[in-house]
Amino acid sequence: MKLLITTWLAALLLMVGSQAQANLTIEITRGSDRATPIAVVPFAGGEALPEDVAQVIHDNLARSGYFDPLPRGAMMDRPAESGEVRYGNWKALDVRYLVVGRASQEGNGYRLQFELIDVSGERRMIGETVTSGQGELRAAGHYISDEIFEAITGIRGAFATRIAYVTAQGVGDNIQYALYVADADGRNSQQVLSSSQPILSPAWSPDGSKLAYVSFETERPAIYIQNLATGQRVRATSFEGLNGAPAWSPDGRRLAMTLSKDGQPEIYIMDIGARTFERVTNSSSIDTEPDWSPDGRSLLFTSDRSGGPQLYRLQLGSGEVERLTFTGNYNARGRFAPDGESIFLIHRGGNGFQVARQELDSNRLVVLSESRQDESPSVAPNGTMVIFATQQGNNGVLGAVSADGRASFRLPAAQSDVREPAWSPFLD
């Protein structure tokens, strides 16, 4: 039995701000032609609960790009446990996997029992009883989705993670900016910061407890670090000139960033505890947008030292710099995949600015997104999806695309532009 009331989730409810207009609504724009057929049967007793957990699971699996969930209207029957499954019915519908379960209220919380069934093999793969507190049924659905995803694919699920993003509401000189965090599906949004000045580049600490970001609230850019549970924040940098693009080291002890305090924008590393700074690039060009390799031994960054924006890798031990991108004349905002074997970036080609993936061993670059004005990619901690900012008509929205480019969805907000997304690490 798993209890889903975690310290992190409980603390998050204490954050400054409130749920407001920044919940995002998922719009699936492209499904994968290789998606596996699966059916998530409505949980017996689930109609009495305030949240349809089976629908949460269905939606999670649908947007992953790995699964093609069967619509409820096409189901011949609705078993609640493996012993009630009529395998012939599901085989006739070409369903490969089946999720069944029961839901009930238990004291001040809820009890969820689920099973994952291999239809072709006519066997129960996994089953578990999950308890959930008040207001945590969606979290329970995300947890169950993660268990199902990993049991079938062998890849750890990332549905129980979070995203951070910035909204902008208003026109002209009267724009209000806000920094939010939300579930990975855009729900349960919580405001972290509100400002009449721009907010940029939110970045999660490796344990998911803090955000670093750039704020212009003092009328010049400064980097802040904010504790999500308490709302407490500190100003990490406020040098003359540019203070931007903070990126946490894998051990959480350092921040890479762009500073122009010594002239040209260069990459620096700040020791957070000691408040010391080390300059790690030194060129006559603009060096910016650092990202740490998963092993913490190198930095990926954008530089125009070759005449236009391209991606480079700096080995921190030796100081050696290697150019990584050569396809086209614009490649920027690089982000390592969690396994360190590829990078995701913004590439300008014939169709505008798009999210792309480049394998580091072969240097093969593949465009993933279909939109034309993409920016700020951020990779899910399991490497299966990339979230980014893009345009839908005149509005800024968040888009997401699978790492193979076969599936995509959008997360627009009802009343404001959305930008600057950042996907959290795993939160346990």
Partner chain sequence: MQFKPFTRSLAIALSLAFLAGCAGKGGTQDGSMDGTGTGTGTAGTGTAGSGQVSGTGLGAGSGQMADSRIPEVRTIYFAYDSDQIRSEFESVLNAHARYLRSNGSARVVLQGHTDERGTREYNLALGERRAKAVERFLNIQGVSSSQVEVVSYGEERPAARGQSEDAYAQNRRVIFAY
Given for the second form:
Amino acid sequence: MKLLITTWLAALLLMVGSQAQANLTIEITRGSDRATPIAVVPFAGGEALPEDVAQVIHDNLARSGYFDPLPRGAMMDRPAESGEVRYGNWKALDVRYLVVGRASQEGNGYRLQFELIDVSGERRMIGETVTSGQGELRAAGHYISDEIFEAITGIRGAFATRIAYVTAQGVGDNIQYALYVADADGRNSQQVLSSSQPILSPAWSPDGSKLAYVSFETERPAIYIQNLATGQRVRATSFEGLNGAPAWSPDGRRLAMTLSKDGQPEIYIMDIGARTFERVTNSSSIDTEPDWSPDGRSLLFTSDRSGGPQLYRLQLGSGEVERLTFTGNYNARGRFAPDGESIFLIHRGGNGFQVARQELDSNRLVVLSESRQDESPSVAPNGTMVIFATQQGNNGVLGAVSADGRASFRLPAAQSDVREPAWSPFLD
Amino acid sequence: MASHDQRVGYGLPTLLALLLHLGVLVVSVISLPASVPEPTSSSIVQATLVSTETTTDRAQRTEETRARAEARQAEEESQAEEQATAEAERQRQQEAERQSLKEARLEAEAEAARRAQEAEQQASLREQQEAERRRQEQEAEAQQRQEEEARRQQEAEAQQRQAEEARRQQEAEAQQRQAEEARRQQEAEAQQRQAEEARRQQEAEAQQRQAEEARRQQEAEAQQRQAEEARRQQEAEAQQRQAEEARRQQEAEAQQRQAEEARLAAEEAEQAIREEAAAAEARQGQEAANAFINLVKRAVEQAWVIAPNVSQGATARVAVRLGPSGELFSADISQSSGDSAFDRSALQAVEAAAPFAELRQLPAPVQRDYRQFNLLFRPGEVR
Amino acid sequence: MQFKPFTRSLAIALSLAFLAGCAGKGGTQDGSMDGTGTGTGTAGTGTAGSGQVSGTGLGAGSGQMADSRIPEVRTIYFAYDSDQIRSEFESVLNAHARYLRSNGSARVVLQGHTDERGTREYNLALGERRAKAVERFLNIQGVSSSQVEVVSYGEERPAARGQSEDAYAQNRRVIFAY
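In place of the form predicted alone, output the structure of the form predicted in complex with the partner chain.
After this comes the whole thing, all chains and molecules, with the earlier chain placed first.
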């Protein structure tokens, strides 16, 4: 009996003792919002190649808004692999991640080898060897950027995607319009269509192979679908009145659009294969700018049935229409985030027209951009960034802002007076 | 063995032999100086003193001893200084303590007074409320009684009216009969009329008596009721008196309670003072530890780059172990947030904030307690 | 300035005003419309600017000359966010209505435009609304709908560049394109 009691007491004391030691918990409730410091060391042997792949990676990471890459001038040495890294040097600069690599020519193409290193933990995270063909170095850089981005943030990278946009050169009645497709960083632009009449609302098909857009080339707006690889195109609609705002369903088989053939602008859904049209809104007001939810079961659209433009959601199964925006008196051109939990839109407030995000469960609206003349927001397929058109002086430019509003910047474009950007889906 | 006859002197060999013997004697008698016996382990200081005395380093030793003496003097002086400053410190602390004790006592007294006041106030409040309630009850009762009164009066009046009605009816009947009788009498003789009259008078009287009876009954009832009234009034008064009694009792109880509370307050104040004194000591040790905790917290917060797209309510717990000089032995996720990017950012914050050299500034016995701790990363509303 | 031509023009203007009982409200355009505006002055306060007299004369509806010629003024302007026909343009619309009624083979395309503020597709719809408001007006005036077509360019074809209220006002218009 005594033995039992003493052993039990001893066990208790032991537990209490060990507990007392590990009991101290310090709460860390604040940190900094700043972008993660990272260093992308120029790849060894990379000077001999026509493209500076490390710079492509550096710029991609910076443009995402989540990273703060170290300028090359601040690097004390340039390791090419994890074995050569002197961690003390990088810790002194408070660099948290390090990208090192080698680049060399191989046959008709190139061979790139990279490693991502966790500096504080002093360990290698991922490493890969990538081969690319002639002229594909930038694409290889985008691929590596995607790998790095996903390894650190857990979010799929969108650096290997593309954007479409419209340009307008000239004034008055002599404007020349053109539709371009370029890499997501604005490089490698290719002209898709040129016209003396306005072009609007480019929209990527979900498989990234086609663009739908509105063209006035017949002196009336009509919707066209063009295959990017072949350049072939089809005129999908040419009704009387408005034909506009084409939006692809997630399965790529239907197109939502605005038609005013019945008297006022309404939303219709076209079955592309069958060429049939179904009208889904019915009001005496303007209903336009539809966008499909990622699950394909509802449509977001702009309507001024309550007096001014606001965003509404139509459930395709039940036909129920629900108003979503109540902040301010102008909310239009809504676009779903890829996770379907928030929408990006143009909101007119005290600072003019700005890109904003609204959470769908709380209906809380947050203005993201700092410019004042924004339009046409388009969301990256990983939901981390939004590009949009805005003004710089009298010139149209493309801006970008991270989905949480932390970082914002201008996108370089080879042309001037750029508008109507559209971000492609993942292209794999 | 002397083949030659040589003259061998016995002097030298004898001398040598003597010397030899003397030398042996000397050596055996004179002993080398022995080492000092080691002190027993019953002394407090466990140290063995080894003396390495030789004649050659006596000069060196004197130097050493002088140097040592000087050093010791210097030490003593500095020690004396330290002691003096320590003394001064201690005095100052004592003063501070005394001050704080005095203040604590004053505070406690004030507290006690305040609490006594509050108790009083509460008791009087309770009293007032009680009186109010009772007054209200009485009013209700009085009202009820009034209503009953009125009702009873109405009943009495009704009864009176009924009695009158009955009387009227009967009179009418009587008149009718009189008429009949008169008619009959007109046919009959005067005696019959007289007899009839007499009978009628009797009847009338009888009726009158009945009416009077009824009236007397009513009066009796009325009197009964009055008597009941009086009784009820008395009961009411008795109740009032009881209520007053109860109230007086409660007052007495309240006073008792007040006295109790005042006493308890005084006791508590005393205990508080005692506890303060004990706590003051512990506090000093704790302050140093708190400074270290704050330092760790601030350093980690400064070094924490929060991962993007963090979901609301994400928390991660990191178990940290430090070496004796505050260097990071290990930092592990003991409770993951479910988001590997968030977890990694937390680990990186600790790794970047380490080493925590300030650990050595803690008092030695406390250091060990702070070489192991947890960090709970829970961002507030960052954006 | 020569006195004689001035008084002559003034006399004509006054008589025409009397004849047609024109309801000149004396309103002026927002901003500066280089020559395409219709500033009708009230009688007496001769705002005889350059070459406006003949314009106003016709606009005030003398009724004789308009029918065989396409009316000169072919643009009407709108207020922000509005598709309401402003009263100062009713005379312009009436002139076009008269012309179309008397020339059954004439066709007109009403081009609706908006200023650049707001989203593009919504502005296409707004432009169409403005053009349709003009179309309705013409229909009420007896113009057959087979003669009228409506097209909207939204903000795609601004008449004036820039972000001033002036520029915006010049862009909010419907054009009669014959």
